[in-house]
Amino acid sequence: MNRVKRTLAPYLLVLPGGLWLLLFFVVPMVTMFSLSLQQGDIVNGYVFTGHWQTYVDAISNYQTQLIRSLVYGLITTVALVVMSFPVAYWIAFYGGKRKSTYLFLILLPFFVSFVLRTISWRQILTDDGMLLHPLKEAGLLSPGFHILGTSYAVIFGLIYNFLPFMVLPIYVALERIDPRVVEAARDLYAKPLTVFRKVVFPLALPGVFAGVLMTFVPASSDYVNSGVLGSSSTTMIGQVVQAQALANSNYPMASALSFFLMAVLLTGVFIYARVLGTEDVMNAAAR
């Protein structure tokens, strides 16, 4: 009997969570790809076909879109990384006593609507606004420039909604740094560069890791701040989703672009684990 409870004992544990991704994730994924694939109308219903010509629609009328939006991820993940790596880094070597406010002000913002704070840089980064107009009235700025509507804008409130995606999980990384690791580097007169290379980098890989996947996925499909800070020139493609699905009430035509977009993060990440090599990271947790 003992030996069935731990047999069945660790099934048990996943059980769960495999129920909540069965019935959130797998049942909509099949529900979704189902439905790219039916012809038919909103009025009198959409009947299965097999009709593969709307992935071809999609793909051929939305390339723009797709192409921009994963390079606007793209960007924003390389971005992040720079950026978020000193930080983390200072908070978790330097951050002392104060680690958790610092953690704390990091969060803060999320405390506020994403819409909101998206809403609140479009007053800010408007022509007339409280930072691009004291700039051209002193004539540091030309009355021309303008970065509201630009691919500026929109990457900049990517960086700026998704920093913390980024900070934390390279922050918790460098945390599990012994100390004495680096100390011991810098002893066998390794210079700052040399132990940054050959320590902490590959020790904080997992963080890295977790942190591309955690901003890479949802900048990529993000449509708030291309629809609040951008223009039409700066379309991503979850607009196009959500313009099909609610304004046209093309059911196909949104999930064939769902999905599609959905393979190409999938079929992305796995290229990047494979590349950095899962096994690597793994191994650098565990130290």
Given for the second form:
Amino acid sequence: MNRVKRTLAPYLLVLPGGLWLLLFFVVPMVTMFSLSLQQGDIVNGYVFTGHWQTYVDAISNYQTQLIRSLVYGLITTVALVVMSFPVAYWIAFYGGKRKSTYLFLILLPFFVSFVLRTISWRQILTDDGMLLHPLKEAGLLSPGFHILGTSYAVIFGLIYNFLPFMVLPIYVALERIDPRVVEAARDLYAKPLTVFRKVVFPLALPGVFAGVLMTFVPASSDYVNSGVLGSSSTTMIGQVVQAQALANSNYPMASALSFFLMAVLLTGVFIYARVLGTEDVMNAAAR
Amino acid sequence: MTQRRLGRRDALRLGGVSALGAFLAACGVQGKGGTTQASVAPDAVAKFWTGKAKNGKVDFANWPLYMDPKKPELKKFTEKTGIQVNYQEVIQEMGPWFAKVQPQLSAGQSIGFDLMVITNSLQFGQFRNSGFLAPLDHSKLPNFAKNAAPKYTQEAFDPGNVFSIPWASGITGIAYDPKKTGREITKLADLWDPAFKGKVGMFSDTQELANFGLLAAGLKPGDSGEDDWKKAAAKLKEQKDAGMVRNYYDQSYVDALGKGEVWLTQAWSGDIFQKNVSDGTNFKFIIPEEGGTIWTDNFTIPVTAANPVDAIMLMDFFYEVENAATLAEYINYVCPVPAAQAQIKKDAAAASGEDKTLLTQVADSPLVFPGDADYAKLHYYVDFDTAEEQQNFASIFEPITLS
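For comparison with the form predicted on its own, kindly provide the form predicted together with its partner chain.
Full assembly next; the chain just shown is listed first.
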């Protein structure tokens, strides 16, 4: 009896988490993977045929959009690290009693729907809108000048929409740094820049890592920003997936593209983790 | 006794190899259809309608901006019949709508709506071929029989109105801002004119886009085949590569025109009329010399509807002349009831001031009541026989909008 209990105990303990994982991760993933290998059409149904050709087609037809998505995601992520670090640093070390107010202010716009916020930027950036119209009237810009529909507009939208996902984890990491460590560095005659380089930045790295993970992946697969702010020359892979799944009911193609994108992103994340020397990726992200 | 026990890893691996294949194959997407069913079995109508009774409510799924927000017609319907209407503007695009309701209809479950308005697009064929549409009992549609224009009883996508009757029709043509273009726009070729480089709007919907490519290449969408599609795609690619097209739009083209993002664009007739009225703009809408397209949004009853009798009563109600008239007065799309024109003129005579002007405009508008000359220039959509043909069509035009 006792032995049975002892052997079963670990399995029982794993059960809730395991079930959760099975229900919300394994089942959808397997279904999607299965769909990517099926053939047919929406009227007659799709049948599993192990059709790997879909992957070949997906990559050869949409490599431009795949590469573009990764490039946009990368630019967005780098820009976000550069922009968010000072903000998080300032709040963590100089925010004083108002720290939570500042964090709240960063989050405030995000109480409005993602799509609505993006559409609002469309209103601001549009050709005869409040930003460009006065400049054109004043003769500072040529009448044909536009921002909307360019890569700049899309990347701008991505940066805007993912900002808090970078600021918050970096803030959390910085906040946790013991001020005495910094003091100690100063006592040992380290210059401010050296303190930052040798002490603060390495200790904030897990936060940066988490931030990169939380922005690069969704930014690369986003389809709202490129749809609303972009044009047909800024199409991202998320838009292709959306069009294939919803407009064409071509579920195998949509699944294959999603699966391939996921594989590329995971590979990228693990290489990044290796380079940073973070042994346990998820642990670093959760810290 | 010392036989090596099967390790946990091995067990997983062994079990996995065979089980995974079976499991993967089991996760399919159910379809419902067979081949094209342009006609139905003769007893299908009786089979569907026998034993169905009025229940006192209808759940109605429609597109946004397709009825006066105060819904005067629905109030009148409730007063007259006692049937409550739950009106929801849930349909935004045909593809996503089909994708959303397909699993429920395939499983024979209710989609929560007894009436839905769907366009004569690719998805109309998908709905019909999957057997998702209830055959209509025309003995319950006396007003339709009496008042519908003959044109709308012989539509290619549903000959004899077996599954559908029109809600409203519309024209796809060109809208432009005369202040920006500086001249009149009369033809499709203007969408290829280098003078408007980067100021042209096209539709992202592959069918709408293809139609204009076909017409611009001198081809007819209605009886086009694969070779024609390739020619049309080449024509559209040329327009894109020359930098003519600012973007491929969904409904947001109206906004883009208003903000000066585009000067001339593919457009739907009623939108431009409404935009001019509500925002005081002065945009023009034309049917191009080379031709435009006409489409129809249709009342249909899903086979799983809980209240089909109430739904078909509501359909017929909109074919009473007064109701068709008030609807057209508000939405300004092509009205399938010709007698409504006289009714609107009567309403105009009774009105005064601004209302009078507006009503007169609606009654005289070729966009609401096109004349024979207008109809002659209007073409129907591309017809598809098989699902492969549809996919093929999509894959020819997709590289233009998704690149």
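Worth saying up front: this structure is predicted, and the values here are computed from it rather than measured. Residue numbers count along the first chain shown, from 1. By rigid core we mean the largest C-alpha set that fits within 1.5 Å across both forms.
Core-aligned CA deviation for Leu15 between the two forms: 2 Å or greater.
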